[in-house]
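One chain comes next, on its own, written out as structure tokens in the form predicted alone.
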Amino acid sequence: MTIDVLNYLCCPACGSDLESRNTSVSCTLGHEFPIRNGVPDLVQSTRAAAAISDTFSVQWSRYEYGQDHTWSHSLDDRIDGFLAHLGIDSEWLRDKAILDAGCGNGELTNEVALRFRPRMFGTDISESVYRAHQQFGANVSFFRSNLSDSVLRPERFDAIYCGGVLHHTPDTRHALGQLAPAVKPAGRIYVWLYWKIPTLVYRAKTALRRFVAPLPPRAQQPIVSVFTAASWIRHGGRTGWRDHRLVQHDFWTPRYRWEHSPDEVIGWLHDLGFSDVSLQSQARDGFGLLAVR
């Protein structure tokens, strides 16, 4: 862990500044949080946090660096998307403070750091941040946090990138409200969220998901395997089995999986002080919004 990361973080319990105590970090009011495997762990123990962490810890523990692809995309494609989503070019990033909020396996976070040399930070509620730190800690400052709790000091980041994360929290609007104050004046935030897909098949799968998501991980895995096989066959085996499994795990197992509309989230961002909000990307299952403060 670098001491520098603490200049961007605050205590999730009271909002006070944090300082390092070798094997832990603590605030001026005495709240203490461990440093695990070199990573500050600022997740407060709650049933909701444990459910989210368990799901995505299992998901990313199966990810093989150098072999698998995140959402079947190459790193080059993901970098192109990152720049387009934030509405920036590579020169804009140099020496900026950038947060990947919900960094998962950390590959994109690291690639941005290597190519463009910003001060790059990555956080996730899952234990994936420990593996990410082992792989990429020389280039990225990782910390573990719950996006539903405010752990970020105000106006610290030039940009926050949050792709496909906030809808997996108990309250999407609340989690967005915890991230927003950390964006600097004239800074930007990009969020990607699910929307409803108006098909009978999707509605049937969503109804079935309500029964699958609360199950323990061992009971979920055979169901994920069945739908992985169906997806792999439907796509003619054009992408790898493991890539399909990652997508199916992400649909069936999260405790929370909310769906929103662009207009709804644009209203939230305006309320949070962002005057320039635009629909930056859209796909079959969701949309991305870019907001500038």
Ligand SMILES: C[S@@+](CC[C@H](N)C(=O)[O-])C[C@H]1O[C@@H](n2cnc3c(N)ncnc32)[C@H](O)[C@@H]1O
Second form
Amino acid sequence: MTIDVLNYLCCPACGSDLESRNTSVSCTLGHEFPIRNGVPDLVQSTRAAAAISDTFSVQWSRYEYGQDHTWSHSLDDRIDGFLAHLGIDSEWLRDKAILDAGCGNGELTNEVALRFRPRMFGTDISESVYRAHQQFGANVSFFRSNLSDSVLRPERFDAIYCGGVLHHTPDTRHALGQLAPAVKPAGRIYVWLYWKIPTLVYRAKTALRRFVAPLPPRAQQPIVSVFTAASWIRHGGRTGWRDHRLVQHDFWTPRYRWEHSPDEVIGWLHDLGFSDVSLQSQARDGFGLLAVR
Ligand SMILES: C[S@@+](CC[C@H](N)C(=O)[O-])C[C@H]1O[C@@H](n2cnc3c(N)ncnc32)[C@H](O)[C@@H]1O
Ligand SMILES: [Zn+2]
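Mind giving me the form predicted together with this ligand, seeing as the form predicted alone was just shown?
And the full complex, kicking off with our chain again.
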């Protein structure tokens, strides 16, 4: 762990500053959090946090670095997307403080750090941060946190990138409200969220998902496998089985998976003090908003 990361964080229990001890970090009021595998773990134990972490920890524990593709994209494409989504170029990033909020496997986080040399931070509620730290800890400061908690010091980050994360928390609006104050004046935030797909098949799958998501991980696996096979066959077996399984696991297993509309979230961002909000990307299953303070 680099000590520097603590300058960006605060105690999720009381908001005060954190300092490092040998095997833990603690706040001025005495709340203590372990450092696990070199990574500060600021997740407070709740049933919701455990439910979220469990499914995503399984998801990312299966990810094979250097072989698998996240969301079936190449790293080059993901980097292009990252720059376009934030509306910046590589020069902009130099020496800036950037947070990948809900960084998953940390591969994109690392690639941004390697190519453009910002001060790069990655956080996630799942155990993925431990593997990410092992792989990429030389380039990125990882910490484990729950974005539903207030864990970031105000006005610390030039940009926050949050792709496909907040709709997996119990309350998307609340989690966005915890992230937003950490953006510096004139800084920017990009959030990508699901929207409703109005097809019958999708609505049926979403309805079925409500019964699958609360099941224990072992009971979910056969359903994930069936839909992985269907997706793999539909694509003619041309792309990797594990890439299809990642996508299906990500649909069927998370406890929370809310859908929103751009107008709704644009309203939230205005309320949170962002003046300049634009629809930056659209896909079949969701949309990305860029907001500048
Ligand atoms: C669909 S994945 C996206 C990962 C990454 N942003 C990407 O685009 O590859 C959603 C991620 O959000 C994380 N996540 C969900 N709820 C979270 C929370 N409350 N706090 C922090 N991370 C959370 C999950 O653990 C998971 O890694
Ligand atoms: Zn505290």
